[in-house]
Amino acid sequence: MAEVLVYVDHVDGAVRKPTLELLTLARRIGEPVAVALGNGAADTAAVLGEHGAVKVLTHDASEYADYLVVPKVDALQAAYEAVSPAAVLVPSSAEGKEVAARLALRIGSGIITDAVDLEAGDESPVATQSVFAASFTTKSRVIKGTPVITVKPNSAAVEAAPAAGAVEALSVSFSDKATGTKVTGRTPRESTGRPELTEAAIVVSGGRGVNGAENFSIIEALADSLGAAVGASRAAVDAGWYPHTNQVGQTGKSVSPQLYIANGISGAIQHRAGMQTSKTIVAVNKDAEAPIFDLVDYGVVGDLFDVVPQLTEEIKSRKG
């Protein structure tokens, strides 16, 4: 069976959930070979092996932390040349898409971004994408070179599938461009204790109907009762009620959780583009004619200041 390269997204050896989802998809089309780079790369092997990686190629060097994406592209290209894979899968983050695009250009291959599903094809893997602000679903495949595919978080279930997970050192020679852009400083993101927005299984969002930054505590309380991430519409962000890092939509982040709860959000196309692929959508809005109700699985016509606190209390009572 052909091997499939999987680029590992990890933080000091802690593997992030989208990578484990990629391993699930990679097993559909071949044998997953993981590529882990940077500090803690070797520590990823146990988890990756538990989820199907037959091999884990590792390499650690200061360049991965000190410079931007080019050292990672150099390493992924080295892995590609060593393995000759049937496909290369990369998490569809901002950095992941840049790494994937640079790799595809170097190896002369086609690229598919933001796939939401993947299946084996007669000639090459077939990727499913949600396009044109999630108005259409397409299936496509790369017809030139080795497919390089980025996959959105929450596109597949994490499935344990124990494999060898044998660790092998990857030989990497950095190009002259690897040190072209140096990282001069980092500011740790303030932890809220909530899941990462793009990776969360449940997202609770607030929009213009929240009517002020001070009222987002209602949204946060519901999110915390569900163990969910907090999102916001563009209107709420532009009004300064919530940080841009939490914006869901075409000019924010795209999410695809199992459950998306929209509170006080009208459902403009800009917002729908970022959440329309959610598995189940619930909306709370006092305007029965709001466009969001054309999209939802369940809708509540009512004032969010009445509905959301009651929902939060009901969830807490059932948990208690």
Contents of the next structure:
Amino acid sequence: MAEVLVYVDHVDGAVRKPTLELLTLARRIGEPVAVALGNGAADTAAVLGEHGAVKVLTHDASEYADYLVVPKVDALQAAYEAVSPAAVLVPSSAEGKEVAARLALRIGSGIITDAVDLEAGDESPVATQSVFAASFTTKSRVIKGTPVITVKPNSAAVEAAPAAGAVEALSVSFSDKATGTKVTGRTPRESTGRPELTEAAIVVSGGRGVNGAENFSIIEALADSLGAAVGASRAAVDAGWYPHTNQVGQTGKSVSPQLYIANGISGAIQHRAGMQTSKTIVAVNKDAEAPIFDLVDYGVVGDLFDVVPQLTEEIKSRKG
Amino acid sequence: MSLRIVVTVKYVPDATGDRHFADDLTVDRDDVDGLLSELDEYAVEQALQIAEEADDAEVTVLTIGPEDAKDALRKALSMGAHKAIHVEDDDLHGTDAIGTSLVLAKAIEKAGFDLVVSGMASTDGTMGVVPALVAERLGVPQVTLLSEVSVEDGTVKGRRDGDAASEQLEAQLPALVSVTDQSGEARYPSFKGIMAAKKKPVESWDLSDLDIEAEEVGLDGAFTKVEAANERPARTAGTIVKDEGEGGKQLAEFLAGQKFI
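Next up, can you give the form predicted together with the partner chain of this protein, since the form predicted alone came first?
So here's everything in the complex, that chain up top.
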């Protein structure tokens, strides 16, 4: 059976969920061979094996932390040359897409980004994408070279599938371009204890109607009652009420959770682009004419300062 | 020493228009108004600020696209860019990201550069891979997704805000940077700027000027193929209630019914 390279997104050996989703998708088109780089790479093997990786190629070097992107491209290329896979799958993070693109160019292949589904095809894997602010769904294929495809978080349910997960050291020699962009400082983001926005099953967002940074505590309380991530519209971010890393929309993150709750968000096209593929959509807004109501499964026309705290209390009491 | 800055920009269909696909499954550009991609306005802004800080700098704005794409160049020129290059060729229709990066890289090399500034992504394709591809082709450092950028003494520095960490980056020129919408509000063209833009030079190049064969680009040269494009079915109308004091409880009831609570 053909091997499929899966690029592992991990933090010091802790594998992030989108990689496990990728392993699930990879099994539809072949045998997953995972590539884990950097600090803690070998520690990823157990969980990758539990999710279907027949082999885990690992390599650690200071270059991965000290320089931007290119050392990872060099390593993925080394893995590609060692394995000759039928496809290369990479999580659709900002960095993942850059690594995948440069690899595709080097190996003479096409690239598809932000796939939301993947299936085996007669000639090559067929990727589903959601485009034009999720108003269209396309099916695409890479028609030259080995398909390089990046896949969005929440595109598949994670399925366990025990496999060998045998660790093999990858041999990597860095190109002379690897050290071109130096990382001179790194400030880790403070953890809020909430799920990562793009990976969360539930996202609770606030917009212009939240009317101030101090009022976001209402949104956070609702999120915490549901174990959800907190998102914000561009209007709320531009006003400085919430960090840009939480922005949902065309210029922020695109999310596809099981449940999306929009509070005080009108639903401009740029916001819809980032959340329209959510499975269930709920909105609370004072304005009955807000375009967000065209998308909802359930909408409440009302003041979020009344509705949201009441909802939070009701959830807490139901959960006991 | 003069600092040569090339800004790559894209003319895109207006996202608030009714965007759709043409029969050949490329983006239909005839039925929707086009404009300079909003995310590229930030690139023009940062390029102008870097140029203003430098002793002697020239900002060239570069685009690939049909005749209309000149509008995107005019906008950038009216913001303050010094000159423009328009790569236009019928054989470019349907070019994918890999092909686009080839044309941009060849045009940037022909123009001459110390620094390339790009937006983080286009607002139509939204792939966000072209800056990395162009850097790979040019063989220069990529310093991408910056929310802050500065150039001094031949070194570009910037801040990249990722999910897990905020990173400080540094590279020697020549280099390519891309900037996010957090890099700073783009200026509005002044009346004077708009009038001045009409007199600024716009060069037109075609594929032969760039030594690119027609087969390397366009739909025939594409490395990917769209096989189907279907409009997403309209959502079935949801339940909408007016809050009369119980709106939060009613919503909780709905969420419980859907097993979210």
